[in-house]
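Read the single chain below, which is given as structure tokens and is the form predicted alone.
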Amino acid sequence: MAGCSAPGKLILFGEHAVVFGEPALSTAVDLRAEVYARPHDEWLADGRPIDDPRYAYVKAAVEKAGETSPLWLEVRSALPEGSGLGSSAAVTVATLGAVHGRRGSIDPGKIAREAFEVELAVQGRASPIDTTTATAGGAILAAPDKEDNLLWSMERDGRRWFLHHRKLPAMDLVVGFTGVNAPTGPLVAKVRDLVDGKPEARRWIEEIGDITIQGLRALQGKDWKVAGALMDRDHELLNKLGVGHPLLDKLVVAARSTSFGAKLTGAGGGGSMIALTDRPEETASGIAAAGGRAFIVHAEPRGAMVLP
């Protein structure tokens, strides 16, 4: 048996805009997915047929890895599905790591590229920031140009992303999960249609890209007030792009009284929001009182790891 674990992620700034080539900033978090693989006489995931739609990413990952001998795969995840915390990316990376790990050591760059292709195949459109974060761990900046601390670059449909490691100071982040599962693919397509049909939406996308760079600098300088204000504006723009949700807004409002700022994270349409705060317990209580599932998360420096 071979296993691999990979972390979930939070998009701090830049979701949706990154699909259009704008920068985005993410951090891995200390909630992980684990996948174990062992030989079997038929393809199964958690004892169910691997063709079950809930295992679409697992099936696509083993196919991308070129595995032809049937496997029994066990999937364990602390990440709620459709929560905006990178569940699909973590499971995809962990599956690829488990399958490749059976053959020897794993190549992070190869895993990240294959995982990106898996997400593209399942979702129809994606950026490589989720899968790179799940593979490499730490904070990741996706940018249209090559900068320092480059991990790798990826290209698709005429767009090229350069993925870089970035150092961020310790910070307190509280996640509020709405309980509303929102598949990423349709939301990405919705934004694409809006941008194609409304010139003003393209300007919103560009502003989100500018906010990402400003937010990175604010976080690195521990200017929490500026970073929080930028999160608030980012949330407003994402709502303009049509990926908000009434419960997300309710949780964001509840969190802001005890935090520097708050915004949705991930694809939106439900899923989760995040708050940057120096009063995490109070912020979590406020989110819970407003009907969200709240939990405090910490940055995870470790990416994909082979398990015994």
The other form holds:
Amino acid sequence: MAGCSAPGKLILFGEHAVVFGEPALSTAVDLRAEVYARPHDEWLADGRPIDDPRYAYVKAAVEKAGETSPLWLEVRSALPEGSGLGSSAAVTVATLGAVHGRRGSIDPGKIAREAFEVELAVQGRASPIDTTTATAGGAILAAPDKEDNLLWSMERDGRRWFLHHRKLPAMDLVVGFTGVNAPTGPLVAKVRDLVDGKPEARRWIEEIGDITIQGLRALQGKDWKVAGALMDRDHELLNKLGVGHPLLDKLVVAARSTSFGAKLTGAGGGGSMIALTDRPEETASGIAAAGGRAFIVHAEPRGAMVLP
Ligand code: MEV
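Let's see the other form, the form predicted in complex with ligand MEV, since the form predicted alone is already up.
Expanding to the full complex; the earlier chain stays at the top.
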């Protein structure tokens, strides 16, 4: 039996805009997915046929890893699916890690590249930020140009992303999950249609890119008030892009009275919001009282790890 675990993620700034090549900033979080693989006489995932649509990422990952002998796979995830916390990226990376890990040590650059290709195949359009965060852990800046602490770069359809590690100070983040599962693919497609048809939307995308760079500086300088205000504006712009949800707004409003700022995180359309706060318990209670599933998360420096 070989296994691999990979972390979930939060996008702090820049979701959706990053698909258009704008910068985005994410952090891995201490909620992980684990996948175990062992030889078997047919392909099964958690005892079910691997063709079951709920295992689309797992199936695409074993194919991408070039595995031809059937495996019994077990998938354990602390990340609710469709929650905006990077469940599919973590499961994809952990599956690739479990399959490659059976043949020896894993190469993070190769896993990140293959995981991005899996996400593109299953989701349609995507950026490599989720899969890189699940592979490398820590805080990740996706940017259109090469900067210091470069991990790797990836290209797709004439667009190039440079993925870097960034150091962020410790901060208190509270997640509020709406309980509404929202698959990423259709939301990414919705934003693309809006941007194609509405020149104003292209400016919102660019503004989100600017917010990401300012937000990174504010977080690194521990200027929580500025970072929070930028999160609030990012949330407004994401709503304009059509990826909001009434429950997300409700949770964001509930969180703001005890936090520096709050925004949806990930693809939106449901999923989760995050709040930057120095009163995490109070913020979590506020989110729960407004109907969200609240949890306090911590940054996770560790990326994909082979399990014994
Ligand atoms: C989803 O976590 C982030 C999006 O920007 C999609 C992507 O980057 O692939 C919405």
